[in-house]
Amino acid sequence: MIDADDAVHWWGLVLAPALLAAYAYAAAAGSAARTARASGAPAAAALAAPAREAAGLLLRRRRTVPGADTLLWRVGIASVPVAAVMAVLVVPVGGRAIADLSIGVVWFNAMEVLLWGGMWLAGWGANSVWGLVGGYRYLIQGLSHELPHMFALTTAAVGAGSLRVGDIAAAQQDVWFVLVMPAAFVVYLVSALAMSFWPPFDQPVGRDLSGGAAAEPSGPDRLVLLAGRHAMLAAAAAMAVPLFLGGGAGPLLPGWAWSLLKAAAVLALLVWAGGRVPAVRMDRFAEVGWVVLLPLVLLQALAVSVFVVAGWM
C-alpha cells in the first residue's frame, strides 16, 4: 500500500518538472514579446513563438562537426536542463519539497556547478572556436558571480540557522528576509541572471560569437540547451521565494498558490530586467562581481550574523 505522503511525493516528481517547464515557457514567451515589441510585430504572437521555435528545432537535422567529441558534447548539453530540474527538487511549494534535504541550500548551489560543467562541455566538445570561447566566457562569468551567489545563499541560511530550504521559509513567519537582508536578495537576483546566461549576462551565447556555446548545437540539441537555459532561470526564481520572500506565507490563498504566484512575480522581474539592462561585457562583470557584489554581500552576511548572535533574529 502507498500512503498519502508517498502519493504526494510521487505526484510531485511529475508535477515539479511540469511546473518548471511551464515557467520556462513563460520566460521564453516574455523574451519573445520583448523582441516582438522591438520589431513592431504583434505582441500576442509571442505567446506561440516558443512552441513554433521548438517544433522547428525538433524537425531540423542535427549538425555534425568534424572532430567533435560527440559524447561529451551531448552530455554537456543534456546536463543543462537536468541541473535545473535537480535544483528545483529542493524548493518547497506550500511547505512541501520533493527532496527535503537537510543540506538543500548546498544541493541547489551544487546544481549550479553542474551547469558550469555542462556549459563548458557544450562549448568544448563541439570542436568549434566560437563554442570554445563561449564556454570560456561562461567560466569567467561563473567565477565572477559564484562567490557572491554562494554568500547570498549562506546569508539566508545563517538567518534561519539551517541549510534546509523549508526551515529557511519557516523562519520568515514574522518578517521576510528580503526586508532584513535586501543586499543579499539583490545579489541573488543578479547571480540568477548570470547563472542562466540570461540578458544582460548572455555573452556566452552572444551574437558577436555567432551564438558562442550555442553556435554549433542544432535541431533537438539546440532545443535542449536553450530550454535548459530558461528552466534554470525559472528554478532560480522559484528558489528566491523560500529564501527571501517567506515561502508560501500569505493571506487568503493556500500556501502552494502563494509560492507559485511569488515565483511568477520574481520570474517576471528577471525577464523584464533582462530586456531593460544593456549587455554587460565579461571584463566589466568580473570587476563588478569582485569589487562590488562580493564585498556587499559579505557585509550583509556579517550584519545578519551579528543579529543572530545578539538574538534579534
Given for the second form:
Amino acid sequence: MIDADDAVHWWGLVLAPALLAAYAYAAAAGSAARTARASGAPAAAALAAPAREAAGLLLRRRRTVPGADTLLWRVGIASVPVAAVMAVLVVPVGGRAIADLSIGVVWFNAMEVLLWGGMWLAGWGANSVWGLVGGYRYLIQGLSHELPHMFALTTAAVGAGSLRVGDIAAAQQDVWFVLVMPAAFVVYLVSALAMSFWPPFDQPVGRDLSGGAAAEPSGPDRLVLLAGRHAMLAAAAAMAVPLFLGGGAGPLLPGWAWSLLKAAAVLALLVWAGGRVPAVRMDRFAEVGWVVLLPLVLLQALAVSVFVVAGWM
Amino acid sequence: MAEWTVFVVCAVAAVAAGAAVFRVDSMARATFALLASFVFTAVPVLLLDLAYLGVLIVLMMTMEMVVMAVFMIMFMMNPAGLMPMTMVHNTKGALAISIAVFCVLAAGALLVPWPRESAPPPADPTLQLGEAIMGDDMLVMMVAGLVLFATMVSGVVLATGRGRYDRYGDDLRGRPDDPIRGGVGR
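Having seen the form predicted on its own, I'd like the form predicted in complex with the partner chain now, please.
Complete assembly follows, chain above in first position.
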C-alpha cells in the first residue's frame, strides 16, 4: 500500500492531532462567543467557556443506565474523535500530508462513514430512547447527504484525474476547483455540517430529544463525544482546502500558512452559517438531499467530466 | 515477517469476529461483530497492494451494516431487533449447509493451481484485478448489478406500509396525503 510517493511523515502524527484539536477548540469557542453575544453577554469571556466546560466534564463522575451495552457504547463514542483524526491523515498542509495515500479521497470518505456506525452505537448503547432516536436521526441524515457528498468528492477527483489528495491540490495551479465546480463545493460544505451534526443539522443531538445521542453520555464520555464532533467539523473544513481551494497556493506567505488560513476561513464560515441558518428537519432534508442535491452534484460531475474529456482542464 | 504477522493476526481476528456473530445475544453486537470481521478481512487485501479495494471494503461494509440497522427497525418482527436474540436458527440444517459450504471452499483453495513463479507484482494491481474480473464478463456484471438493484427496489416497494395509492388515493390524482410534507414543498 505504501510506495515511494506514499511516504509517511511520522512527525505529523503529533502535529496533526494538535492542530486538529486547536481548530476544534476554535470552532467551540467561536460558537460559544456567538451564542454569548446573541444573549447580550460579553463575547470575549465566552472564549474560555469550552475549556471550563471540558474541565467540568473531566471531573464529573460517569452515570449509566441499567441494561446499557457498555462495550458498544464506549466504542461508538470513542470512534467519533478517532475517525476525525484518521480522516486528517491524508489532508496536506502546504503540500505535505502525514500519508498522502494514492487513494486518499476514498480513505477520507471511509473514515467519515465510520461515524455512521459510531453515532448509532453511541445512541443505541446507552439503552435510552433519546439516544436511540438520536442515533437513527444521524443515520437518516447520513442517508440523505452521503451520496451527494460522495459525488462532490468524486467530482474533485475527476477534475484532477487522481484520488491522491496531493494531486488534487496540485491540479489547481491555474484555477481553483471552487470556480470550476461551485455546486460540488456547496454540496461538500452542506455535507460537512451534516456529517458533524453541526447546526442546522444538529437534530441527532437536538434539544427536543433532551440531547439525543448526547443525552446519556456524561463526564469524560460526553467530553469525548462533543470534542470529536468539533474535530470532525474541523477535519471536514481542512479537507475542503486541498479539494476545492487550491491547497497551499497563495501569494507571499508559505504554503503551510495558506493551508492553515484557508482551513480556518472555511471553519469560520461553517460555524457562522450554523448559527445563521434555521434548523433543518432530517425528514424534510431527506427529500432535499435526493431530489435537489443529488441531481445537482451529478450534473456538476457530468460537466466536469466533459471539461476533462474536452481537455479544458 | 511484519506482513506475515499482520496477516495472521487479522485472519484469526476475522474468523473470531465472524464466530462471535453467532455467539452474541443482541442484534447490535451481531451486526458490529460482522463489521469487525469485514474490517479485519480488509487488512489482508491492503497487504496485497490493493489499497483501493481494501479501503472500499471498510467504506462499503460500514455503510451496509449501519443500513442493516435501519432495516432492522423498519421490517423485523422483533421491533428494533433490540431484544435478546440468537442468530442461529434451524440448527441441524444450518450445520449441514455450513459444513458442505466449508468443504467446497476449502477444496477450492486446495485444488486451485496457484501460480508458483515469483513475478514482480504489476504496477497497478487494482486495475489488473478490475480488468480480470470485468474485462470479459462486463455484460454479466452489469446485468447482475441491475438485478440486484431491481430486487432492492421491489423489496422496499413490497414491504412499505404506505404506497402511492395510500398517498394519492385510488385515482392517483391530487395532492399526496402525507403526515409530514417533503422538503421541497410538494
